[in-house]
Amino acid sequence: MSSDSVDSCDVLVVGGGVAGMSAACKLAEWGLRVQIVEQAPTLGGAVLRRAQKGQNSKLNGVHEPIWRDLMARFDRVRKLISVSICTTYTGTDSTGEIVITNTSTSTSVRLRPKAIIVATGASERVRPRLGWHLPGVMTAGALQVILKTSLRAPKKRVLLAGSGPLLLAVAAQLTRLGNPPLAVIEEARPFRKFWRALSLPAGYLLEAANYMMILKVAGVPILQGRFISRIEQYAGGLRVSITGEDQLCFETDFLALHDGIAKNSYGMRPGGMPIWYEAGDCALGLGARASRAHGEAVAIEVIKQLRVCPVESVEMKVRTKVLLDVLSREMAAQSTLAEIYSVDEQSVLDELPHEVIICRCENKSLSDLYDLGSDPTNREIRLNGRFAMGACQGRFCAHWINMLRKKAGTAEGDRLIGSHWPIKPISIQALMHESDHASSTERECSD
């Protein structure tokens, strides 16, 4: 790629969700040129996903005012913000040069910004279960994206299972679109800890009450303390066996699983990029309310480092204090939710049968993992076992492999995924066909 193809901006923001948009608006308000890259065809991220036809999503609920506020700010500074949709952040080399790739045209552009803010959102956690790799099984987050972008529910049977408040949200959204789920299978027992929920902010309680009312009116059962023991295919779809206080079996067409969210900062932090921050759920995993505050707080730090304003600015100090207070409150709220929805995942993993698939990309089972020996190295797991070597590069399986090895959270466990360039697979065609940045940039400003 020739040097004359290098474009420039002051700050590159990766991700057009709540955190990314909040950061971009703050940066532009201080006169910085911002480039946003968003892999989806619309802005908004998973929480505020826009419908593909441009309609306002009626499924964003209590978070929709956040979007209206961000878009109002965006409209005031849009001359300083360029937005490239259907575009991924491919990686950064050791010199700080960044490659972004337009997935719809298979072309790439090189940038050399002064700073980068990664706001790619959280990753969804789904624990391995016997049969979770079968067709018809998806994540609850993926189902929610389908609902928000199409504004239509699948016309077949849907079952939701796992743990966490997202299950209630998706169940209520399915119901609002005319297809209530068969049931919500919740591993935890949150209703037994309702007294802990009383300490949550009012917004959380009102949101939960709305979901519960929708599901109660529709007659959707919420079964607590139940676990999936087996998922099987049969002529009519999927047969899901449930254990707990009793033995249950559901026949369904789709099964949506969810076991919480995790930080999503996968990738290489480049040595040639001195100003590099992660914002929102990819760094904190605290939800939309915290993401807006954290995106702006990170932008303030970038503004200071680029010396756009005095470090001791009174305005910045006051605003930073407000944002930190919001983050502290949201952190406490998410800690309470984690307690309410706590599940002993280690015990569940330890009871998995050896034939269960752990790595869906490479179709590798728990037995294949144990065949590597009692304490295989990361290199042996990847090269000999082929775990974390597929399309997801360990995003789905690495955490569970580490827990099975009893190395979750350790330095050795963290290195199973590793860091390398590119962050996402890139075609040779995209490297060969380099586009003009101005013509490949699309302004996404509809709400």
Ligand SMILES: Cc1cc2nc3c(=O)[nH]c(=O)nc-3n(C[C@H](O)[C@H](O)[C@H](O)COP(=O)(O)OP(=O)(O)OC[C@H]3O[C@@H](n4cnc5c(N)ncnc54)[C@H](O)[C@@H]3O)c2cc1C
Contents of the next structure:
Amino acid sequence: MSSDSVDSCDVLVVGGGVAGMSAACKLAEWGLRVQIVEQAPTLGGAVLRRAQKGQNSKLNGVHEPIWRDLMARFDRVRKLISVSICTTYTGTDSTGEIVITNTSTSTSVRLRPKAIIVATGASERVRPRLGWHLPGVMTAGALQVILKTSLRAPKKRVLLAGSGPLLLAVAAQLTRLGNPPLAVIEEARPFRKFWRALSLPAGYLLEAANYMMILKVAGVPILQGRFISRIEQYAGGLRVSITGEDQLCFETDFLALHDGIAKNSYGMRPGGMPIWYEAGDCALGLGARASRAHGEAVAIEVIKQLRVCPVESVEMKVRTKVLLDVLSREMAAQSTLAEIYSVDEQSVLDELPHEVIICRCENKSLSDLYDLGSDPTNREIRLNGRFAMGACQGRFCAHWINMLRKKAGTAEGDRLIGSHWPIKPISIQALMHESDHASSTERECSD
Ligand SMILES: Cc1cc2nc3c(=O)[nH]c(=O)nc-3n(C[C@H](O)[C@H](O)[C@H](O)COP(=O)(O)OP(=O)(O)OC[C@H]3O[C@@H](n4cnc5c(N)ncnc54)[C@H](O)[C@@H]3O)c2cc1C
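The form predicted together with this ligand, contrasted with the form predicted alone above:
Next comes the full complex, and the chain you just saw is listed first.
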């Protein structure tokens, strides 16, 4: 790499979802030059996901107007924003220099912005179950990505299981694309908390009512208070045993699991970057509406810190108040949702048989974890046990390992995953081949 770094933006925004886009628009509206890096081939993030070839995804539902509004703002300030798609934020060093990597061309660029806003969203949480590592088992979020980007449903049988409102959304989306799922197996009992649910904002209730209507018309059963006890392979696909009030068994080709979402701030650390903020789901995990407001609120903080305007304007103060009101409303809504969908995960983990695979990357089981002794250190778990060492770097298994350790009353904290960079594996070629420009267009990006 050469010694000069590219210095072409004031603020780097990592992630082109609703929070990143909202932050970028606000910054550019105040005259700041913004660089957005987005690892996916299109902007939009998890909820406003674009279909391949830029088609409007008809599955974004109630969130689509947010996208249109953001795009209209984006178009007005377009000349101040450069966008690099298929580009991963790789890390910040102790001097504040940043490396971003274009995964399509395997080239890296160094940047030295004045500030960085990390808006990398949420990742999906899926609890280990007996047989969850088998082919045909996926996450509901991964299935949703396929549906939203291809606008096609898999032609085979699909079963959805776990907990949370995303299961209903994906079930309704499958149905709209012509392949209703066999059933939705929900561990919680949200319908029993119907009166509590009525305190949710109208937008949430309308969205839920729409999904329920689609599923009712298609005859998709929603079974509550039931858990998967075993997933097995048989000649025709997967056999999924369910326990709860009764014992059930489903034969399916695909099983999509989901147990909530977690903040995706893995490995993120400011290094030498003086102005560093996290925005949206990676900071709060409060959903799309809150992420949009939070992106803008964080951008206002950055504008203030960069002293773009000598004194805080009245307009800025009023806007900040509006955004904080949105955030507190969304916080209340999300805590109601958490109550409605509450599941005692610790007791479910307590009952896991020892042969359950905990780390799918390295094929390590619960009994491998217990073989490390009664109170293994983080190093022992990683180096001797090979947990949190695979391709996902612990994003899937670390949370559950920490819960299992808490159960055993272990002393060491829950920092099983580190904060070192590169935050995602990149090729040596990408590290060695430096490009002098950060932009890449959708045409350059192979999917
Ligand atoms: C699998 C999944 C499905 C969801 N589906 C729904 C839904 O149907 N309805 C709903 O209301 N909410 C849904 N959510 C919640 C939803 O993600 C959010 O509330 C909302 O999208 C958050 O906006 P955001 O901008 O904070 O994050 P996101 O929209 O997730 O955007 C983050 C962006 O950052 C990019 N990124 C991540 N890491 C890097 C990196 N290192 N370098 C460069 N780019 C990076 C990602 O590719 C992504 O585009 C879902 C969440 C998940 C995890």
